[in-house]
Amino acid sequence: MNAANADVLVAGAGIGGLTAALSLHAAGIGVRVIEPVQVLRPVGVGINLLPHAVRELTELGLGEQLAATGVATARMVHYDRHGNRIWGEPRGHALGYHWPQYSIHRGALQMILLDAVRERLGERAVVTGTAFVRCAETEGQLLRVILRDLARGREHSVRVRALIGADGLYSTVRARLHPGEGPPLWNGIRMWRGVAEWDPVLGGRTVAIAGSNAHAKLVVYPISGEAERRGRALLNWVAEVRFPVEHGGMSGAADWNRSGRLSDVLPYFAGWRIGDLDVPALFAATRRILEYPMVDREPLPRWGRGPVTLLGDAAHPMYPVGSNGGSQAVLDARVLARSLAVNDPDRVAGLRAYEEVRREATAELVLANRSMPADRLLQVVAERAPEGFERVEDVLTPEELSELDAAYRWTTGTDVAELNGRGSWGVG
């Protein structure tokens, strides 16, 4: 199997790369996807798809699969470490959007996208076991790209009109475009993540956030529609702990599949109970715990050059503060396809038009997530009421409470009226 005869070649079969393939195909543009992993499996933990991403995936015909697989988030609520409610707001439809917000297993979402690509573009549309090596030269309107068949250890070349690097945090395409950038930047927070089947908690469809990552913070939410239909909950949890180290002092690589240990995370959350959720018991019931440093990269002054550009985490890795990383990759893919279609047949002009729309918008989100505006207020609560409180109004002023609303508007980068009112990005 090879990736020859593709108009556009996408490196990376993650959420962004597969959404790009579906969007390009819908726009009438030929596309192939390469992926170093030989067999794609539903690995990972939970993510949130915000309404702006759900809209785009729904327009790609995936609305029913999302509704059946994920959980339509009803609300997001902040608590202190003692379980006292600080602030909350409705999400998705309840906030006024025409589209829901979904909490979903990342691997399940990837399989939905992969199945759709193979069904619509053919089994040969995704070439696994194949890695991008380098771009050789441009011949007229064609770019010669060197790929490696990892099973055989052989290199071969293909000619395409555009190359999209959607190959994640350690993007090889990005490294070729921006050599010498160095490793991802760590902010001192380590995250432990896991998934466990549990009784429904906190109303069943809540994204709950407790504590503050000035010290220790918990995020937990259900991610499985199938478990919900059985009267259960598949709870995704993220435990964040800040360590007193210099920014950039990360030891080891940021690897989403790195195993973590219960004994490392449990002491920071001993005795935590949020409503009807026993936090240590949930951790102990988790079969596999993953450990990951919270990292990002500096926003780039440019993404691509010539017929090459970046997408998703390869372009703008960001802290998971606004639950927006995966959603932004979906938006990238949709704008990419539209820009290439509008500027057809000039692929270079299409790529630059895509970057013009997406680069500054995502750079603002990277910087907004770094500032962690909501967490600053959560830390204020911890400092003013370390033993808890009865009324949040005794701890935060009305102006400070309103700042929490503004913080999430800033880090999610979406507006109800704007999203509901704008036209479709589809061109197919």
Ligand SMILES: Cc1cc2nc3c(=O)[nH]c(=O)nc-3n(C[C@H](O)[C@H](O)[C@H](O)COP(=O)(O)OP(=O)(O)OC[C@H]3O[C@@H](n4cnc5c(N)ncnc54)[C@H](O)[C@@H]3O)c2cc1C
Given for the second form:
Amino acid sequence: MNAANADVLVAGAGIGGLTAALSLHAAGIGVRVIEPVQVLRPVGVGINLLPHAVRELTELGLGEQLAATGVATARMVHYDRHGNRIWGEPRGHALGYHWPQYSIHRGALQMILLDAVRERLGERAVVTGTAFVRCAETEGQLLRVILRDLARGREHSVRVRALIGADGLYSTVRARLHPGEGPPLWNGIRMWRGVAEWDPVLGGRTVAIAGSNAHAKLVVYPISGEAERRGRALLNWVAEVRFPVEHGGMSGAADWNRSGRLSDVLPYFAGWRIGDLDVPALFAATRRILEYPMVDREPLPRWGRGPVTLLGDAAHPMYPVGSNGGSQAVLDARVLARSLAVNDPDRVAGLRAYEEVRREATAELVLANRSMPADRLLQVVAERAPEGFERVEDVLTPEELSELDAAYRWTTGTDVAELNGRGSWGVG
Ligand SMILES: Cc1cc2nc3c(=O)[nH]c(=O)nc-3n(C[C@H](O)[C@H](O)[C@H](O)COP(=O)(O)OP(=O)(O)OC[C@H]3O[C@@H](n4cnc5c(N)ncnc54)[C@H](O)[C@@H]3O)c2cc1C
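Structure of the form predicted in complex with this ligand, given the form predicted alone:
Following is the full complex, with the preceding chain placed first.
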């Protein structure tokens, strides 16, 4: 199917692109989405949606589906590799937010968004099998965009008033706006990921983190409301191990679908037991393990130009610290729709207003995620108590404990009163 002319064209039907389509439609702005994948399937493993993003998706009318599909996270707890508790705090509703935090399968979330787009905007709103290639000339207020129909191998063009590059880590829109940027930047951490059905662990509804990025770290949380209703847990796990970065190279492609090997990850977690969770047994029970390098890109001094901008990972890929990748893409989408509506009919002014709100805020997060502020003290715990401990107060001084607390609060960006108190970003 050809992508016909539209007011706004969104390149990429990921979490950000689809949320942008729903938000623009809600604001009364015509929108089409193009996506190279021919048939979108629920790919990926778990992600976390922070209360900020859940608020936006709830205002888009998706609250009930999120509640039925994901798991409302009750707490986040950091353990040492033996399962001794170092630090923890409630999350979502339990922390006082008016909106929950959800742990959810990325693919399931994408399908919720896709179904909503097709239902509200029509079956033709998302044109699959079609990739953005480049922008051609601007004619008055219209930008001519060259697309490729991948099945036919043919290029065609459409005329739009604005183009949004929501085309992920390897964004072609970004590459056209910022040529010569090169590949993503790897920090030496390899991440293995997987999901496996298990008995509920650690009290259920817990995002559990063990170890540190100085060496090996594990993140585990349940992601399925359906499994929970059966008295089971679909556990999402991410195992991160740091390696030396040689010649700026990478440990394999940053491809979300790349398979990983159990034998590569298992040695680093031999004997790990976090409360009632036998970590090597969880890895071994995982049908498909995926591997991905921890990458980001330098924040850009500007995102877009004229009637073109970027959104989500295309604009600000970041390390998955603090559950921000998907959530920030959702926030971008909502601010974008609001900025275009407020500045209507001047699309260029709307795009610049969006960038004004979102570019610096997300750049700060990219840089903050690099610094991993809690890690130094977690490494101190591992060095002082290699065989574990009874009370963390016996391992860290009161000053170190409050430093750790501050580091966590900074990383997890707790701002309950601000979110609860501010007005809606919805328009229309
Ligand atoms: C297949 C897949 C699996 C993922 N799995 C995980 C996971 O398990 N855990 C995790 O934390 N994050 C995962 N992510 C990344 C996560 O979705 C993002 O970090 C976050 O949600 C921000 O979303 P986004 O919409 O900006 O980018 P993405 O979700 O990456 O979406 C970008 C979209 O743009 C499309 N696209 C690419 N090139 C073009 C082009 N030339 N023209 C038009 N469209 C284009 C892509 O096919 C994709 O659908 C995954 C991403 C993908 C694409």
